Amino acid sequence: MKSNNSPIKEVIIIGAGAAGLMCAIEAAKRGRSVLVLEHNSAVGKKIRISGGGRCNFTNIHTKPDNYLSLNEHFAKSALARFTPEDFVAIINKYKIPYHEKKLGQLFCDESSQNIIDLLKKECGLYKAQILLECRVTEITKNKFFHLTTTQGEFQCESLVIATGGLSIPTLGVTDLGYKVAEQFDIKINPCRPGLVPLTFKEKDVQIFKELSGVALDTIVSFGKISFRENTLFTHKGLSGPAVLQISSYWEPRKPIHINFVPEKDMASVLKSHQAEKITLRNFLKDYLPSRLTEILCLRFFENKPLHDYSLERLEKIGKELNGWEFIPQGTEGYAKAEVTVGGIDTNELSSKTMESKRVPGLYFIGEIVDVTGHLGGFNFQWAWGSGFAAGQYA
C-alpha cells in the first residue's frame, strides 16, 4: 500500500543530463516546484566527457535536416523555440569563453565542466533541487505519479522522462525510460547505435589492418544520403566523422560508398596520363595516403606502368576510387556509440510540449525521443530545445 504522505511536488524530472537539467531549470522558472532525480553521483556526465572534454554544446547552423527520425517534422517546434542563439546567449551570460571549431561547432574554450556549473547555476537561481545517487524503483499513477526510490517516496503532477538513451553504458546508462514506457503502453521505435565506428568483415580486416591510424577527406555515402569529412582507418574497421555520421543511417548487410578522391573525377584522371610510364602506386600517391595505395595496388589494382593499362581498367580502376564499396560486419556497439537512433514513437508526442498524448502529465525529452541529430553538437540542441519546450508545460 503506497503512503500518500509522501512530498508533493509539481514537477519530478528523472535524469539530470543536459536536457533535464534545461527542463527543470525552465520549469523552476515558472514557478513550478521542481525535483531532479539522478541515480549517478553526479550530474551531467555525458556532458563531461563530450567533444573530449571541451563539450561541443550547439552547432550554429543547427536546422530540422540535421536531424533523422521516423518523422521528420517532429523536432522542427521545439528546435525553433529553442535556437543556438538562445544557448549562446546563456553561455554569454556566465562570461564563457567558446570557440567555432569548424562547420558550425562551438565548443568550450576551456572545458565542459563550465556547462555543467551553469546548468547547476541556473538550477539553483530558480531553485529546482536535485537529489543524487536515487534510483527509481517503481512508478504508479493516480491522481499523481507516485514515485518509490531508494531515497524515499515522492509525489508530483507531472513527470519528465530524461533518462538518455542506451550509448556509452560506462557512464551508468540505464533502461528506465523505455521501461517507464513499455509501462504505460507508449509505442518504443527500435532502437540502435548511432555515430558510431563501423567494423570489417575478417576477411577486410586481414587487408587492411596496417592502415589503422590513416585519414582521409573523403564522402561516405549510404544510399541517397552521404557526408564529406575524414574517414579514419581503425584495428576493427572505419571510424571518422564522415562513417560516424553515415553510422546512423546504415542498414546490416547492405554496402556503403566511399569516394576516396572527392575533388577529382579519377577515371578521367588516369585515361588522361593513359600514355605515361609512371607506375600506378607512384601516380595515385599524390591523390591518397601512400599507405593506402600500396594496399589497394597490392590488393587490388595490380602496380604496373599506366601505358601498360587499358583505358576500361583505368576507367574502372578511377570509379572505384570515387565510389569504393564496403559492406561493413556491423558496428562497435553502443559501448562507442555518441547516441542512440530511434527511441519513443514521436508520434505518441506533442512536438509543442512534449507530452505524452496518452498519459495526461508524462513528458519524454532528449536522447530518448526518436530524435537523433547529426555529429557537431546538434544532440546538445536537441536535448536544450526539447528540455526548454517541455519545461514550458510542465
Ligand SMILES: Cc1cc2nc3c(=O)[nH]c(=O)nc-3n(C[C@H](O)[C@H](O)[C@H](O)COP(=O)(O)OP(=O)(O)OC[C@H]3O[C@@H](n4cnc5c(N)ncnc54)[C@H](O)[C@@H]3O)c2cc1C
The other form holds:
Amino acid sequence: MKSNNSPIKEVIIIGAGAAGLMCAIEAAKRGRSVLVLEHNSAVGKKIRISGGGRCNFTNIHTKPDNYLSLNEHFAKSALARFTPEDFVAIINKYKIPYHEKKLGQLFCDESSQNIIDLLKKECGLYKAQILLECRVTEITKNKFFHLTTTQGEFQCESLVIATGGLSIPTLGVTDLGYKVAEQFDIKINPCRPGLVPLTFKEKDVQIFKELSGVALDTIVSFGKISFRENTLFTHKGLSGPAVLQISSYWEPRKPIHINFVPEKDMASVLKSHQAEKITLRNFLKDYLPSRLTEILCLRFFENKPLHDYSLERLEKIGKELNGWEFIPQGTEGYAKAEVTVGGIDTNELSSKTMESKRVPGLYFIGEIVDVTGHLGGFNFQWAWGSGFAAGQYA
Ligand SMILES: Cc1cc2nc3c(=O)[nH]c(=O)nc-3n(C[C@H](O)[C@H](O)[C@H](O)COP(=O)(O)OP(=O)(O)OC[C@H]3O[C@@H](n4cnc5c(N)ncnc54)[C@H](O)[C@@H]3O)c2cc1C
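Switching conditions: you have the form predicted on its own, so give me the form predicted together with the named molecule.
Time for the whole complex; same chain goes first.
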C-alpha cells in the first residue's frame, strides 16, 4: 500500500528540459502548486549543448509544415497559441542578446546558459519548485497520481511527462515517458533517430571517404521532400544541414538524391559545350569543389576532352550531377541524432491541452510526442508551444 500522507502537489512535471520548464512556469503563473522532478544534477542539459552552445531557441518562420507527425494537423493549435514572437518577448524581458543567423533561426549572442537562466528565473518568480537528482521509479493512479522516487513519495492531481526523446544517451536520457505511456495503454508510434548524419555503404566509403570535410550547396531529396542547404561529406557518410533534414524523412534501403549543382541544368550545360576540347574535369571545376570533381571523374565519368563524349553520355553525366543517387547504409543513430522522430501518438492527446484522452490528468509535452521539427529552432518552438499549452490546463 502507498502512504497517503506524501505531499500533494497540484502539478508534477517529470523532466526539467525546455518543455517541462515552460509548462512549470505557465502552470505556476495560474497559481497552481508545481513541482518539477529532474533526475540529472542540473536542468536543461540539452538546452546547454544546443545550437553549438548558443541555442537556436526559435525560428521566426515557424509553420506547421516545419514538423513531421503522423497527424500533420496536431501541432497547429499549440503553435498558434504560443508563437516565436511570444518567446522573443520573454528573451527581451531578460535583455538576452540574440541574432538571426540565417533562415529565421534565432541564436543567443553569448551562450545557451542565458536561456537556462531565464527559465530558472521565471520558475523562481512564479514559485515553481525544481527538485534535482530525483529519479521516478514507479507511478500509480487512483484519485491522485502517486510517484515513488529516489527522494521519497509524491502525489499530484496533474502529471506532465516532459522526459524528451532518446537522442544523446550520455545526457541522461531515459525511456520513462514511453514506459508511462505503455503502462496506461497509450499508443506510441515507432521511434527513430532524426536530424542525424547518414552513413555510406562500404563501397561508397571506399570511394568518397577522401572527400571528408568537403561541403557544398545542394538540394537533397527523398521522394517528394527536398531541402536546399549544404551537404557535408564525412569519413563515414553525409552530414550538413540538408542531409540532417532529409534524415528525418529517410526510410531504410531507399535512395536519397543529391543535386550537386542546384542552379544549373547540367545536362544542357554539358551538351552545349560538347564541341570543346577542355577536359571534363577542368570543365566541371567551375561548378563543383575540385576534390569532388576529381573523384567523380576518376571513378565514374572518366576524364576526356568534352568532344570525346557522346551527347547521350553528357546528358547522363549531367543528370547524375543534378540527382546523384545514394542508398545510405543507415544513420549514425541516437548517439549523433538531434531528435527522436515518432513518439506518443497524437491521436491519444488533446491538441488544445496535451492531456491524454484516455487518462484524465496525464499530459505529454515536448519531444516525447510524435511531433518532430525541422532543423533550425523548430524543435524548441514545439517544446515551448506544447509546454505553454499544457501549462494553461494542468
Ligand atoms: C546536440 C543537440 C543540439 C540541438 N540543438 C537544437 C537547437 O539549436 N534548436 C532546436 O530547436 N532544437 C535543438 N535540439 C533539439 C532540442 O534540444 C530538443 O528537441 C528539446 O530539448 C526537447 O525538449 P524537451 O523538454 O521535450 O526534452 P529535453 O530538453 O530532452 O528534456 C527532458 C528532460 O527530462 C529529463 N528526464 C528524462 N528522463 C527522466 C526521468 N526518468 N526522471 C526525471 N527526469 C528525466 C532529462 O534529464 C531532461 O532534463 C538539439 C538537440 C541536440 C541533441
